[in-house]
Structures are given as C-alpha cells and as structure tokens.
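Next up: just one chain, as structure tokens, the form predicted alone.
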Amino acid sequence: MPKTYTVGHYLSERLGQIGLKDHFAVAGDFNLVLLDQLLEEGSTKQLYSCNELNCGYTAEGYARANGAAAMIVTFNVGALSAINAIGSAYAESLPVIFVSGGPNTNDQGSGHILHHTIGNSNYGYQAEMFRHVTCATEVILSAENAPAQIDNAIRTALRTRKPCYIEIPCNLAGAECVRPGPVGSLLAETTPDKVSLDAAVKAACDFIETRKNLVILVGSRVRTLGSLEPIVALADRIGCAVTVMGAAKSFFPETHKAFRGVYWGEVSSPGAQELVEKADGVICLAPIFNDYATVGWQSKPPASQALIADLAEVTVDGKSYAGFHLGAFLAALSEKAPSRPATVENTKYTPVAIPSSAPGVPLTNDEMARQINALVDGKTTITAETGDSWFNAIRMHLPEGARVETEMQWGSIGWSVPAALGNAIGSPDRQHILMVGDGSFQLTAQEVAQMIRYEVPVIVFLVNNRGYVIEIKIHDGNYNYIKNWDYAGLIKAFNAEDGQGLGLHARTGAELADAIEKAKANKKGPTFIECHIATEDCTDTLVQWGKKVAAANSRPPQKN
C-alpha cells in the first residue's frame, strides 16, 4: 500500500469491498488526482468511455449485470452530461455510484469564478441537480469527514438500489485520510420490521384465499433481487399461473410450468391479456404501472383485485405495510401462501414461432428475429434498445438462463449500446447480443471504438430501416427520418491499426446466417451485423402499441 493513505484511495478500496472489478471514468482537470489516487490503490480496474453520457450507460448496464457499478467524471461539463445516465439508472432501480470532480475547498465562498461553471461563485447547483436522481447526496469538504460521507452515499445506494452523489474537491482526493475497515454492515439489508411484515403476509394469506383464479404478475424491479429463486419458489407455493410485464421479460423462467407469457394489455402474448385481466386476483411484484406498460393507461389491474408488493411497501385490500424489502416479503410468504393452481390447471402456454423467409429473399425483421432466436441459449444476454427491438424480444422464447436487459421506464434512445457494454464487461461469462435501431445508434455510436479496445465481443444486430421507425408509429414527421451511414463500415475506422472489431452487412436471410457464424467465431472484438430492413417493416405490436401510446400522447386538456 502507499505510504499515504488518501481519500482517494478510501474510495477505491471501499468500491473494491462491495465486490466491484471495474469503475468507468472520463477525465477532466477536476479529478485527474483522484483518477491518480483509485489507480495507485487499485482494488477496481479503471476503463475509460468516449463521453460522459456513454460513461454513465455504461455504467448502468454494468450495474445489472454486477449488482453496482461506479463511475468518475469531472465538475459540471462532466457531471451535467452524465445526469441523463444517472436518470436512467434511478428510474430503472440500479446503484450506480456517481462520483464528480469539483473545485478547489479554497475557491468556496471566495467569490472566484473557475472555468467549468455557469460563470458565478456559487457551486453547489451541480449537487442541487443530482440531488433529485439520487438516494444520496455527499459534498465532502474535509478529509477527516469523508470516509463517512462516502461510506453513508454507497450504504444508502446498496440499500434502496438507486444511483448516489459524491463530489471529490480536486485538492482532497490526494489528502491523507484512515482507512476502511471491513465492509460489514454496510452491505447488510436493515431488519425487518417483524410486526409489520407478519401484518403484511398475513394480510397477503387473506387475499389469496378469497381468490380462486390468481396470478402472479412480475415486474421489472424485482431486479434488485438479485436472483430469480423467491419468485420461482412463491410460484411453486401458490401453484397458480406466471406472466412478466414487457420490462420484465426473462425476469421468470419461461421454461417453468407456470410461466404463461407477457402481460401487456392488447400487445400481450397469446392468451396473457385474457388471463390477467380475468383473474379475480394479480400478485404483482415490484411493478411499473407506466403509460408506456398500460398501453396508454389502457391495461392495468384494479385496486381491488391487485396485491401490489414493491420494493419496500406491500399494499393489499387497500391497506399498506412498510418496514421491509421485498425479498423478506417473498421468503416468508412463500412458507405461508395458501395453494391456488387453477390458472395452471385450466390453461397453457405455447410459445408462437417466428415466421421464416427463403434464404435468398431480402431480409424481413421477422427472419432477423427468428435467427437472433436461435442464437440465444441460457449463458446469453439481449440487451435490446428503445423501440422495436423490444418487441423483437418479447416475442422470443428464451431457454432458462437467458436475459434480456431493457430501459423501458427512461426509454432514453442511445442507451442500449454502452449499456451492452457494460453488462458484457459485469458478465464476460456470457453471450452477449445487442439489438438497436439505426437512429437509436447514432446517439452513441462511439462506444463501440470502447468495445474494440477491451476485445469485448458484443455481438451488435443493427436494423438499418432508415428512421425513427417507433417515432413514425406513435407520431409521423419529418424529424423521424435520419442521414443514412455506412454502419458496419464504421467499425474499420474504430478498428484503426489494432482493433479486431468485425463489420458486416445482411441484405438476405442468407447473410445474416453467415454473419452470425462468424460472429460466433469472433471472440477478440465485437461483431457489428447491419441488418438492411425496409422501413415500413416492424412488428404488428409495434403498431398497436404506437396508436394507443399516441392517442395517451394526444388527450386535450381537461376543462375546468
């Protein structure tokens, strides 16, 4: 260890305790002692992003795949272009723990004005911004006070699974400070509230036995779980029927007996809608109940027939009960639950097949799909972009094991290529598969140069259909059609002299088949497959979901 133990070096061994190998960063004059510091400790490896918006995706997408992530940019022209990213990681439950350069603790209150800033003296704005996207605050002016502050910023993340704030000043992060001790309580879940958690399974009890045809509904947060195994085993307990919201897909085995596709109002899978909304009883786990996932306001179970546990409240018979996590909820209601199995009984699931195209035609989204499909095993990860390559993935069957990662509360379109990378770097075991749209690209496209650089072998399904095709089915314009690229012909620019990154265009189903077997075979680099599509060429789902997401969009105002 250095002879000087630093803030800076407080921060990297802690980041290291809570079991992270990486943090991403992006340099700035703010926090280049501090990028010194998390080297010279060195319990993370730092990787580095083309911006600070790709940083924070990147980043958020690592969190998925690792539990939490970590992140080092520069005051303010840093910091305000990664806020979108950190947006993204509060509305979608993920503990990404954003650290920011800032100025010198002797330009405080002096009245000086620094580069990097709005042109005043007052500096506390950046905090005020982010005080609204994260769980956690930390301004840290002295060196005695900030392993504390540190240490309270990550315990509140790990806890509530939201993005926290800590700004390093530029002259603190090379100051001597103690070191951590082991990290102990602060991965430790608070105690239960045992009154309240008997009150709350005792009243769940209730509900289910006053139901005879019941069923379970996931949604996206039980992410935060960490695990599948206290859904899978309050299905066994109950017995009843399984369906996922869209955010949720794979967030339950699909190979399980129980398991009976995608709720999603009229876009749902054969026989869910009906199911659901039948039903005179819906468990639904740590749901978001959206505009975009009630198909406009559209789908939704009503209070009295829903039993809505969330991440840290249960709402059952129009009462609530807090003082818990949803996990503690889970295991003692799996011990309780009364049986329930009708819903398996009396239906089925039968996943719909993809249809195929002759090899040698032009290539249909319905055959790039299928081939995706047959791509995925259960060591595979999809992470598919705002748009039409979620419904893509909604309609695949995917063997146990398989992911798919979507930002379906944000919907921020860029999101999905550093958040690929980010999950392929958190998970390098598995198989990973990106899905985006041409125009979804264009916002970050550079992060691919990254996935070169690190050899990691992303295989990247880009639809070539020439626009904002999502855009055009919710509201047409002229704004949704976009300057075509030579997409696969990027990645020879990216390669540059020592990049083993591979670019290929499909035109038929032909191609695409032996793209992928190259892509299989490409292992020191991401495969980078443009699929030509023509653009009035998408999923009916699409379709229906763009008319009554529009319609939502376009509601007068209400007369007083």
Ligand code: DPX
Contents of the next structure:
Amino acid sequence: MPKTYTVGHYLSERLGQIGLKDHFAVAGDFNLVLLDQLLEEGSTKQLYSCNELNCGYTAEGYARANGAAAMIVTFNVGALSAINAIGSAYAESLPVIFVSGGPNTNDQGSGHILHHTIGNSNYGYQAEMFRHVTCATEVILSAENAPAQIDNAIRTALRTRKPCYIEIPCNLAGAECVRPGPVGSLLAETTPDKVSLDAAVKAACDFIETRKNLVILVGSRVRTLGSLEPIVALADRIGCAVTVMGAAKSFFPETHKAFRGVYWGEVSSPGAQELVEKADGVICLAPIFNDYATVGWQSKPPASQALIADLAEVTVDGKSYAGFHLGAFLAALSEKAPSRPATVENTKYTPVAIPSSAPGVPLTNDEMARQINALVDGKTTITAETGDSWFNAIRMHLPEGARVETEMQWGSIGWSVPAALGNAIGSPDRQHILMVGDGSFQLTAQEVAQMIRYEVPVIVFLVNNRGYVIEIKIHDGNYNYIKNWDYAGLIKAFNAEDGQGLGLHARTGAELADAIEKAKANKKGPTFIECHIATEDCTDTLVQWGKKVAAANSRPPQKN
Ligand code: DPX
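Could the form predicted together with the named molecule be shown next, to go alongside the form predicted alone?
Starting with the chain above, the whole complex follows.
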C-alpha cells in the first residue's frame, strides 16, 4: 500500500474495489506516470495490447466475462484509435472504464501547441468526441476534484452498464490526493422508484392474465443481469415457451424444458417463428430490434402484442414505466405474475443436427461447425465474429453453462480476436473458443501475439474462405475478395524465441479432428487452426438472411 496517495493510486484502488483483477494498457508519454502509479498501488494487474483499438476490444471482452473492465491509453493518437471499441462497449452495454492521459495542466489554455494533437491549442475535442459514446465524461483538472470525478464516472458506468471516460493530465497522475473510502455507493444500484415499479408489475400482470398464447423472447441486453436465473425464474412462473434472439444465443439454458430455439424471423429454429408470430403476447426481455435482428424489418413483434422490458424501462399496452432496473422488475414479476395453465407442453423443440462429412474429403463448413460443437462443454465460451461465424455459432447445441458472445449490434469486424483474449483473461477457468473469418482476422491479427505472451489457451478456428463471404451474399463485388495469408504460419512468427502457440492447417475433417486433439493438449498458449473452406460453402441461413437484409438496404428513397 503506498504511503501517500495520488490520483493514480486512487483510480487503481477503486478498480480493485469494483472487482477488477486486471486492466489493459498501451503506453504513451501522456500516460506513463499514470501507468507507474497503477503498478505501484497494484490492486489490478497491468496487461498490454498491441494497439489501442485492440486494447479497447480486449477490455470490452473482459467486461463480458467480468461485469466491467478498465483500459488506459495515451492522448489523441491512442484514444482516437480506441473510440471504435468504446462505441462497441456502448452499443453492447458493457461498462468499460476508459482512461486517457491528458496534456499537462500548465498547457491547458496557454496557447501552446502540443505533439499528438491536431495542431491547435484547444484540447477539449477528444473528450467532446467521447461524450457521444460514454455515459459520463470527466476531464480532471485538479487533484482535489479527482476523487469525486473518478467516482462519478465509475458509478455511472456501473449503473447504466455503459462505458465512461476519464482524462487525467500527465502532471496530475502523481499528484497527492485522498485515499478512497469504502466502495459501497459505487456498486449499489439506484434505489428503484417503488411507485413506478409497482405500476409496471401490475401492468405486466394484466398483460399476462389477458393473453392466451404467451411466449418469452430473450434479447442480448439481459447479459447485464450477470445471471440467467431471473429469466429462468420468470419462465418457470409463467410456464410458457422461451425463445432467444440471435444476439442472445446462450442467454437461456437450451436444456430447459421451455426452450424453443432462436427466433430470428425466417431464419429461426424450426417452429420458433410460428410460435412467436402466432403468439398474442410476447414478453421481450432487453431486446434490440435492429435491421439485422428483424431480418430487414420483417419480423418485429407488433407493439400491441409486445411487452418490452428494457434495462431501465418497461413498455406495455402503450404505456412506459421507468425508474428501476430490469433486475428489480424481473424479481418482482416472478413473484407476482398470475398463475395460469402452463402452455409449455403444447409445443416441442426439435434441434437440427449439423450434417457431417467423411473424414478424408475436403473440409466443409458443416463438418467444421459439427466438430467445434462437439468440443463445447458446460464451461465453454465461444466468441463468434461478425460473418458466417454468427450463423455457425447460432446453430450449435449448447450444454447448460455454455456461453456464446457476439457483437451483433456494433458488428465491427476484428472485434473478436482481442475480445476473446479479454474474455479468456476475465474467466480463466473456462474453455475459450474463437470463431473468426479471414477478412475479420486481418484487422486485429497481431493480438494473437498477446494470447501467446500471456499464455492464454484460446482455441482459434480461422475460416479461410478467401473473402468477405457474408458481404458476397449481401452485395457482391471485387471489393469482397482479400489477399490470402498463411494464417497458421503467423504463429511461428508471433512465437519468436519463447512463445508456445500452435499453428495448424485443417484441409479435411480428419485433419481438423487431429488439430482439435492437439489443441486440447496445449495449455501454454493459443492453438490456431486454419480451416480451409470453399468460398461458396456457407450456412443456408446466412444466404437467406443476407438476401433480406440486402433488400432492406436497397429500398429506394421515398418520394413526398
Ligand atoms: C465486412 C464483413 O472473412 O467472414 O464469414 O467470410 O463473411 P465471412 P470474414 O471475416 O469477412 C467479414 C466481412 C467486410 N463488413 O464479410 S462482415 C463490413 C465492415 C464491418 N466492420 C468494419 N469494417 C467493415 N462490419 C470495421
């Protein structure tokens, strides 16, 4: 414990107090003293990224496993690279505490022109940019105010489940300030507005009472609950069928008797589309109905039939209720929902087996997905990149406890490599599988080197199908074909003299099976399996979905 406390120590102790074990960083001259302070105080371990975009995605992935994350970068040249990842954390509702070094306070307002800036002396523009993708933006300008500002940013991030922004001038990171007090108020939820909560629960009970065919539709923002129990409790209480949205794959146990698969319009699991679209009451839990989720605006439950329980608001029968969190609403509704005859027995879930192919023939997309699925156990997290990896992950059968992470709202390719690393660091007791296409991989490839550095045993399935296949199916052109790499060969370069990553090629089912066996035995680093798949070989659902989304994108402008 340091003898005197500084702004950097204060931040450091707070990060430990809110349950972080690690923070992620890229060094630069505006944050070096801050990084020293974090190391000295030592509540969390300092881990490094190859660049700031990767650092942001790593933190975003860590927050998925651990509830929150923190990252430290330098001013402008670092922070502006990271803004895409902070956009992701905002879109996906993940509290990432984003910290940037800032100019020396003596340079603020002095007219001095500093390096790493756009060449004028107004240094406020970085915070201004981040204001749009964070829930709280704190630019610290004195050590006295730093504790309150740091606390405000962290508290707001944890409560709203959004990223926050803290800028610490390079000459204040080591300036003396008070030591943090108990963490209580930072972790506490806001007290629910009881009147509004009671009214919402009453309206929801009326909705449940008056509908004949009810179904629960689980959306991706239920991740913020930190547990599936409240959803299972509600399903058990109401006794109705449960479907999950594509982005919410694994957010309801697939082994539960009420599970009826993925609802995704016409690319739903068998029976799920009819179930949801024929229901007269759809209880939607934290859904995001964007163009992708609605298959090009084709499949959103009509407002008259939907109860939408969002993170901070419930809408039912044309009225909205706010002032409480989803968790409080679900807890109260599970206790008070009227008893009604269970409808869960009226329908069945028929999982579709993933087809196999003979071991010696060229590897197919189906055979690859089938073998990956066989590897999944109750302690597996699959990180699936934007592209056909989504559709492959969605058709897998998950044992209880298995988890799928996608970034379907933000959908920035390259996310998955650092996000899988962050997730694996945040939950080291789980088996981590990454499914990523070649096009996406080319954006953030070098982060595999950090998996090697920190000996993180992620099993990476790289799909080498020579291009942006999802884009080929949506809107084809020369721009969808990429330079081929020897992806598995990269591992030798990243290993250099001391790494223990394994790079393998799989051109047949037999080669893939062999590679998976080697991956299971390699605990000292990632195993990278380059799966060679023909460009035209992808899931049927991708093709069907791609056509509908393309049609929605090409609607002509409406004439007045
Ligand atoms: C783009 C996408 O190879 O996967 O399965 O072959 O499609 P598939 P790949 O990783 O290709 C990904 C590619 C180019 N999207 O098909 S989804 C546009 C895009 C994006 N994010 C960013 N730039 C471009 N989503 C950062």
